[in-house]
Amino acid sequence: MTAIRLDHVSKRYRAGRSRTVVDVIASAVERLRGRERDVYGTARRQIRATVFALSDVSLDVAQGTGLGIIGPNGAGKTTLLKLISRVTWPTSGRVQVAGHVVSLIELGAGFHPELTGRENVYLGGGLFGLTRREIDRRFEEIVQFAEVEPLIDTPMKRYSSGLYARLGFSLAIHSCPDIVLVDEVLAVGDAAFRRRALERLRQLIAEGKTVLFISHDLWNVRRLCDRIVWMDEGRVRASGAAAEIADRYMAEVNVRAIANEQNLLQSHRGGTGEIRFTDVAVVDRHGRPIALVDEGAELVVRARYQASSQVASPIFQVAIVDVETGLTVATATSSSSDSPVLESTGAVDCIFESLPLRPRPYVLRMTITDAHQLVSYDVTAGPQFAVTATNGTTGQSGDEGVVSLPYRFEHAARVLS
């Protein structure tokens, strides 16, 4: 059974400032003449009169599906949910929805800050279509899930944003929805709440409910959803199995990140300067510069240096840093015996024979110190690179962590006596 159907749906907004009555009349006259009226921005530059948030989107969502919706900011994800929840209407096309829809685009939007949590549960429950008797039956369960019992009779203006989100989410999912629309609301709240909320959404899917989930956290999307729709510039870029679409999306994001980064060494750098890096590159086994490295493949960091004076047995260090978290995931340090006395230019290769890092962007941090690692001659950032997923790599879509270690499971059956 189809829970949601979008048939060639487009949503158009008018750009520019808010319109006056004169603007409305003038626009109507221009449309009768077969043309759009010009629109000007704050700098008086002419811009497009209309902007398409969605353009010719067709989509079927089966009942009981967990569907992730991903894409960059401005891709049309939130507009899609607003159309499904009837917050706004399409400019063209048809949106068909079967069942009671609960929209979690902004948690607690219907709450009144001067009312207590208890009063807002009854107020918000009525907005979700619950009768007072139904709220009475579910009140304790709503409050316990949100974990706001000590503050339930306190005005909500004294609640933190996280407590607002807890109570709003709990009230929504206890309103017996057939379709749940979730838009980045799990970014608010602590880790325990996010975990509990994801488990509850997964339970709803198992019960045959339909969940549409927007998030930039692909890990949560893959844990919750079995299908993903990739939105880009108001259109459906791709759709399919969650693991496949997520990997394709992250590969493109990584490529864009690398393309927008200058791989030159930073001008603001530390160290005393007796010896400095002049060039650092990530290369393949043939010495050709690369920006993408397959998961589990070999990685070679080639660094050229120049010594302004005689330096005895310097130590070179290469650190790999996760761009998204700033976490140093691995370091490689040469020994003092690897480097003789240096007094001119040269090059050194750091070879990682197998790179077990998970697909995401990374940046290098390069350091040169004295033989005792007490004095830093140079500390600077090297180039970015991205690890990309390959078919057949070890690991499952549910795996977490920074590295992909080879593993296997063996089950030894035991005979019960």
Given for the second form:
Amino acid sequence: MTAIRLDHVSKRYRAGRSRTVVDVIASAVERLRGRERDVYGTARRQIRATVFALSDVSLDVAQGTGLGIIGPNGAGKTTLLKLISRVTWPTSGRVQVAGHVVSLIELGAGFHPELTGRENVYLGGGLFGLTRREIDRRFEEIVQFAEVEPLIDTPMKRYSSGLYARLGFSLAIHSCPDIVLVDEVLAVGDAAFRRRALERLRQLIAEGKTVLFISHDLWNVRRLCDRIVWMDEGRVRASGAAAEIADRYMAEVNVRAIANEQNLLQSHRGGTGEIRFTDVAVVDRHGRPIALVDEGAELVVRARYQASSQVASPIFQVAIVDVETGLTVATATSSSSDSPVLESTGAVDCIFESLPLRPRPYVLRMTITDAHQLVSYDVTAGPQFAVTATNGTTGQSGDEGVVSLPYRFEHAARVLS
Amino acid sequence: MATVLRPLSDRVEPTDPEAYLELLMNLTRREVKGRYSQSLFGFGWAVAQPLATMAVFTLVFSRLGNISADGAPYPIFAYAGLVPWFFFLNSVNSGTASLVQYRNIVTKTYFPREIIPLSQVCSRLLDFGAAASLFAVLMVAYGTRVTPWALIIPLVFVLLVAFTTAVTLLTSAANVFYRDVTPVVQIALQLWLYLTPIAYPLAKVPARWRGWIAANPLSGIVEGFRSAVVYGREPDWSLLALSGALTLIALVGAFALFKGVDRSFADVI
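With the form predicted on its own already on screen, would you show the form predicted in complex with the partner chain?
Now the full complex is given, and it begins with the chain already shown.
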């Protein structure tokens, strides 16, 4: 049964500032003087400009689903939740929901800092559609979940922001929602509360409630949600099983980061320069440069070089460095007997037969030294690439560490029987 | 816990009206608490406001301007008009800014938006009650007789609240779109005080202007209160009926307009 249905929904906002009568007159004067911009320096066509926060989004969410919503900032994620919670209305299209929607867009928005926690629970409960009697019945539970018992009769202006948010979350979650909308609000609580909140959301899903969860923390999204919608520039970029969409999203984020950093890394260069790399690429079987490598697959690094004089038996080294930590994960070093005397240009391939690395971005560090590894001719950063998870070969998404070792579990009982 | 499968709906929140009534009461309570917290004189201010104006009016209009109050003592005549007037004035003034003031909950959660301006009107009921109880003291002091006509007070009171609500709904919604509404309302209210027979009786208005003054729904309301408690005589029913009809039109119109635009509040506020 469907809990939320969006049918070709678009939401348009005015982009320009609102203008006073004085602005309008001043701009008219500027126009008479032949200026293309108004008093604020805004180009004329921008004044009436509108932006589509969402364009033509259609979405069906089944009851009892944990749906993650991911995407870069400004993708329309929060607008989507605001439409579902009826805080705002679509410019075109239709939004339908089944049941009571509770929105955790900003926790404790309805609280009054001068009133005590107790007064605010009763006051704020009304905002979530709770009556006094219902709050009376659940009061203990609400306070206990938020763990604010000692401060419940203190004005909320004395609360820390974490406590504020905890009481807000607890109140919202105890208002018997059918649909819960969570927008990156768990970040304020401490680790213990975050865990409890996630646990509670998971419990709600298990009870058949629908939870929409916006987070940039893909780890939490994957723990809570079985489906993900990937938003980009106001559209649904992709939607489907959580693991698949999360991996595709991460791969793209990595590719973008690689494109941005490529030039920067090339500029750091050392070595004496008798022989230098001219081009280094991670290539596929057909020799085409690639930026993504499947976990466990083969990695081919193709390096072209140019020698300015004769160089006898140099040693090539390729190091794989974790971009985030700077840790050298693995190196490959050629032996001096592999390479004869080199002059002018040439190319060398370094082939890693399998790449059992955790899915994340890596960068290559390329070195050429003399036969005794005493003098380095060239040290440079090579291209970045990202390892992508492949289903089946990887472990659980919760695995940590640097390398992905192939493993399996066997229960002792099975061995005995 | 068994989950009830609910059908899809375009409508907003099938939640209990009782919960919204409670929200209205809570917001009212919060408003009153906020207004009189950290104040020494507290509720006294609700009484001081009409009382001070009564003193000024008595000096200016009765002593200097020589306006007679149709046989009643001028102070009690003026006070009977000022109590409903200040209820109207304060409700509209704080109501106009209320939606913008509560923008953080308007843009974050859904609930019927009219609850916010309504809570402003409700919070002024307490002030009205405090000011009205002083009126009882004045009646004893001036030896005013209570007649059975005092029984029409509830009727006039309902008209006052209804008309105040209508104006507050309109100005609060308009203020979301244009902040100019706040100063415009303040100026309009200053003029409105003198276009309502508060400092003077309607009977003293020259006949050719009387129709215009009567078209102001507050005229019938103020005159209604006076005939009930100051003079203890039958009210001018046609004036009261006109006021009632205009109030009804204003209330229905204001509510329809409010509900017509309240969906865009969160976008433009």
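It should be emphasised that the depicted structure is a prediction, and the values quoted were computed from it without experimental measurement. Take the two forms, find the largest set of C-alpha atoms that superpose within 1.5 Å, and that set is the rigid core. Residue numbers count along the first chain shown, from 1.
Comparing the forms between these two forms, the C-alpha position of A332 differs by 2 angstroms or more, with the core used for superposition. Once the rigid core is used as the reference frame, the Cα position of Q373 differs between these two forms by 2 Å or more. Relative to the superposed rigid core, the position of the CA of Q384 differs between these two forms by 2 Å or more.
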